[in-house]
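Below you'll find only one chain, the form predicted on its own, shown as structure tokens.
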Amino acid sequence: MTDKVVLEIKDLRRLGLSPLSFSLSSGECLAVQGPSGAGKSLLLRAIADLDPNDGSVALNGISRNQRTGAQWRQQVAYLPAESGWWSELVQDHFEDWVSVRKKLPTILMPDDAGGWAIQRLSTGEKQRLALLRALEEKPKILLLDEPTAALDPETTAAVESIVSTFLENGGSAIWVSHDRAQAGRMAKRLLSLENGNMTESTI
């Protein structure tokens, strides 16, 4: 990790958070925990700009607000709890199947994947399948909401090797996990979130 800072939050606002403020460095993954309620999701969501919200939010000392949300989301990528899914076919959700098809061994899918139907999917699947996604944008951070939340060890352990490799070539990541043993493997520093009020601390 350096110490390069890529993610800069200055007072970060929305309704059912107090205002946040903190920063993320390359190669960093901050992790992100705290009650059910807390205003995990609602952060994530902020910082993707995926709900109204007030504050300062910069990537690499570019404003978010100099970007169009689409442009933010694809350099900021949000996986949430649940993810969407839109077409019938697996394939059919990736700009270069081909490529992604390379890399279904990493996340313990067999290569005929994309041709199965989304209604075959489990949800462990689906979250899996979905951190594909988003990588294949290129972004330089990932929002993640519990990605491993209905995985078994293996498959936890699978999510957890492609994001370590991610930040290993410089990326971010902001991990909400439930899970405090997973919080200590990915991350140095933890944000605690309790009625949308924000503590910081090392693990």
Second form
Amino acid sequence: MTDKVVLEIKDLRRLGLSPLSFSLSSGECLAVQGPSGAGKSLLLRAIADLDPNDGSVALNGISRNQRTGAQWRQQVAYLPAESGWWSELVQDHFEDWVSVRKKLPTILMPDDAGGWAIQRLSTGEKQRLALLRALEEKPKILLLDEPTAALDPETTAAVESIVSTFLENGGSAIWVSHDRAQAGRMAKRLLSLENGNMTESTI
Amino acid sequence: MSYIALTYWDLAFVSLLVLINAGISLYLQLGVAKKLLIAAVRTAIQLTLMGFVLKALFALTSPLWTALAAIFMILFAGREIMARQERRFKGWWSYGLGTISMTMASFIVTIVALTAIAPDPWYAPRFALPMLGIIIGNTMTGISLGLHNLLEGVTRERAAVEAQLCLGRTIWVATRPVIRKALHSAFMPIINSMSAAGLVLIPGMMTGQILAGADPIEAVKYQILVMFVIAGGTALGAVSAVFGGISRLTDARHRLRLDRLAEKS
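Follow the form predicted on its own with the form predicted together with its partner chain, if you could.
Entire complex below, previous chain first.
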């Protein structure tokens, strides 16, 4: 792990949030906590540039305005709390199902899951598959919105282990979690959001 | 073959059928008797007025008055498209998008149709206005269906569209499933009526021409022309309305901008 800053956020503003500034180093995971309605999801959406917002956000020194929105999100992947699916079968949602299939044991799913209908997936299965789907694009940053909210302790550990591997390989993550113990396991720094204001602390 | 003029007594006689229908509704307490009678009276009044207007316009054969009548028809149909939407854009887009798409599509195909028929003068209202009317009516349906399914689709499938955006896909890739469904629904009515024409239904315009004494083969030729023109108008209108709608629902940063839709009415 190095201390090189990868994601630099200055004066990020959007409706419902006060201006926020912070940075993220390579290999680092930043936990975000706050009561519901504090703007945690809005913050992640603003970083991913999914909603209109102002302020400067740069990855490895290059401003996101020099990339199209699509190129930016390929590198800064947002994983919403509720995952979206646009086709019938699980495998239709992946670029390279043959490689993804080998990784199914890491999210504790059977390897015939590719032919399953999306309708039969539980919320937790969808969340875990959505994580694999996001990692397929090889992002530099993961923006995780309560990725283990619907999971039991066993599958939560599986997701934490996948993200830990991602961090060890030089990726960085912002992890919104309501679970203090989880924030402690995954992150060393904590952002607390309340009424759109931010306080930063170490865990 | 001869044309048999109807007397007003003939119409009064046939109106008994509507009255019987209203009687059944009253007896079964369906609650539609009043609506039915109002609709029947509206038909009679609206069509009578239209008859007088068309008669005056045909007598004038003036390009100015023909154009004014065409504009009036377009603006009214634009309002109808907007009225059929459950979800609407904020601001002038809610009226503008449907109306502009329809104006463009129906003028282009009406001119194509008039080129084929070649009346003299080309703007002769006896050809231009009924042709424009039948084209507007069908294009309007196509645009209404296309826009309705687009706006419902992006709202319902928001998570699915944004899931693809989050994977770094462009807005065009992410909205493709919704666009496809919207255009499919817009094209279905004309595809169905072209497929069923002559087997299941005898199209209304052809029926009218035959009753008025035209040779069935000549009436069929006109009907085929009208079907093709409607298909062209529907395609042009629905495609421009749906793609115009998508461009309004997205922005240059490849975001989905549902904030540009008004609250559901």
